[in-house]
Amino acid sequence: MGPLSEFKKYILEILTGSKSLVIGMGITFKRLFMPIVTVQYPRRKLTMTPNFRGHIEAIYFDDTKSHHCVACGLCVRTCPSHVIKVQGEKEKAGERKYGQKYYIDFTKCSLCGLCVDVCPEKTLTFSHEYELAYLSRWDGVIDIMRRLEAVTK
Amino acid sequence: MNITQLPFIKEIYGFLGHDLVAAVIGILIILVFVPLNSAFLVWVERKVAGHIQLRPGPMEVGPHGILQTLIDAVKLMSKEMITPKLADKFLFWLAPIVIIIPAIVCFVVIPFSPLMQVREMNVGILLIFSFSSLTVLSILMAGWASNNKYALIGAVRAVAQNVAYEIPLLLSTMSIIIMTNSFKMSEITAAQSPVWFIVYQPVAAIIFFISTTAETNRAPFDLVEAESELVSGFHTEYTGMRFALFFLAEYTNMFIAASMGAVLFFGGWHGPFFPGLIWFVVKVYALIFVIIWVRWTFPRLRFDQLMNFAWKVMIPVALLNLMITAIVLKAL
């Protein structure tokens, strides 16, 4: 390469560099007027996407006006962290059991979702709850039946 | 109405003399304007940064967060001013004072409007250049006195960078000076009444803009602070109001750089319909907006790139521009 082509390269570098700088400025200028995506949190809240995995909760069914839990205990046994506790009772002989108490200790839950997969009545799902800050360890114990009542009322 | 005709002002004039009253009033205005301007510019910077990154920026204190920087200033004032044990106590104390004084002094010659200029000087431009080069001294002082490796590296970079970029800055200003034959800010402004100098000197304007960005240590030339490598550069060890003075000086220097740009290339106070003050302030803040915009667009340069750019591109182009200007002026 001779000195002339070196010089040409030098000039070209300055010109192409300046052009790319101008393009970059254009991009940021356009973004200056684009709508803001940040949400001012405590005042405005986002709705979670349908596949958001919060802690588990019971699904409300219209036919029983309640959940479908039969207190079979499959979720209790499959849970790798042993955080689920279910109690049910049989009202009449020969009838199905009916789940009455369902607690999870969410502080130890790993959100694996095995309980949701294993449920034979398909009455468990993930909630869209994300404000999960507690003042004590006991606040992390979630009463799912009471939650369902609160939702249905 | 002339303000000097008011009986109260007249009495003070009689008591102190014309020059002293002008000096006192001017200094008062400057001392009020400098912190308020910096507070406003910090807010603007954070807003622009936020909107470029699709965030709202400060929103909580006051409408759209406009009082945020005032609250920050209150916080900084209430903070302890820590001096590191192994620091040079005197220089560490002196550096923030030395950095703020030239920033304030430069305001003396800035012509906000045909009447609003604290002091007209034959050497206006030279005064600004000579005082703003003191900033380097104080950055070096701060970096050296901190006895901290990051601060010292930042300070050393500042010296190399400022020395390198002062040359194209002065050369690009020279091409304006030889067109107007004056260092007076008001005469340079007056010379642009039909056409702004950016039309005659676009290359000089671009070189001037890049060099002032480097001189005021703004991104993409903020190697002096370089958060990602040097913690925060020369003011790493500074806390409280001392740190705030460095911040104040940075934004005041930005204002001075932008007002220099407005005077040299954008016709200062000239403009239709509105009074000169409004035109001047609008031009200055528009230029400051461009500086902020540049900061949030480009990544920081590497040190060798910075130096190569100054010595291999800026200085040759500025020299060539000056030469062409001189030849054209001689031929005309």
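Numbering follows the first chain given and starts at 1. Values in this document were obtained by computation on a predicted structure and should not be read as measured data. For clarity, a rigid core is taken as the largest C-alpha set superposing within 1.5 Å between two forms. What changes on going to the form predicted on its own:
- A movement of the C-alpha atom of Glu13 reaching 2 angstroms or beyond is seen between the two forms when the two forms are aligned on their rigid core.
- With a cut-off of 2 Å and the rigid core superposed, Pro120 has a Cα displacement that falls short of the cut-off between the two forms.
- Once both forms are overlaid on the rigid core, the distance between the two CA positions of Leu111 between the two forms is under 2 angstroms.
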Given for the second form:
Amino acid sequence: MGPLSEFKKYILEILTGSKSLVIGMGITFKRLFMPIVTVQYPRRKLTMTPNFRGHIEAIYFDDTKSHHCVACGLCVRTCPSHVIKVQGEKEKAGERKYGQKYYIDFTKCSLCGLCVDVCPEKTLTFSHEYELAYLSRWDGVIDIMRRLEAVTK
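What's the form predicted on its own like, now that we've got the form predicted together with its partner chain?
Next comes a single chain, given without company.
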């Protein structure tokens, strides 16, 4: 190979690179004048679809003016991430247990929904809240029963 063929190869590479640069810049300029499709997030909030699965929350039932959790522990045993702790109390011996505390560590929750599916009383559901940012790890540990009481008051 002579110096002339090396020079031709070098010029061909420059022309090929220049062509791809022009094509890329053409696409960029075309997109520059198209309407914005991105939601400008803090200024505009997203509307979630009905199928969106946010974090877990308890359902408020009008007939009992509370939730129906009986602290059976099925959700605790089913959870693959082991992030649920349930504590229940009985008012009298022989009566049903009533769920008093229901803690979920949302910093480790995978939002798989097995706890919602397995609940025999159907007291758990998915929320439509999507802003789950915490300043501390402990802010992500939430008592769902206390949260339900705060929302219903």
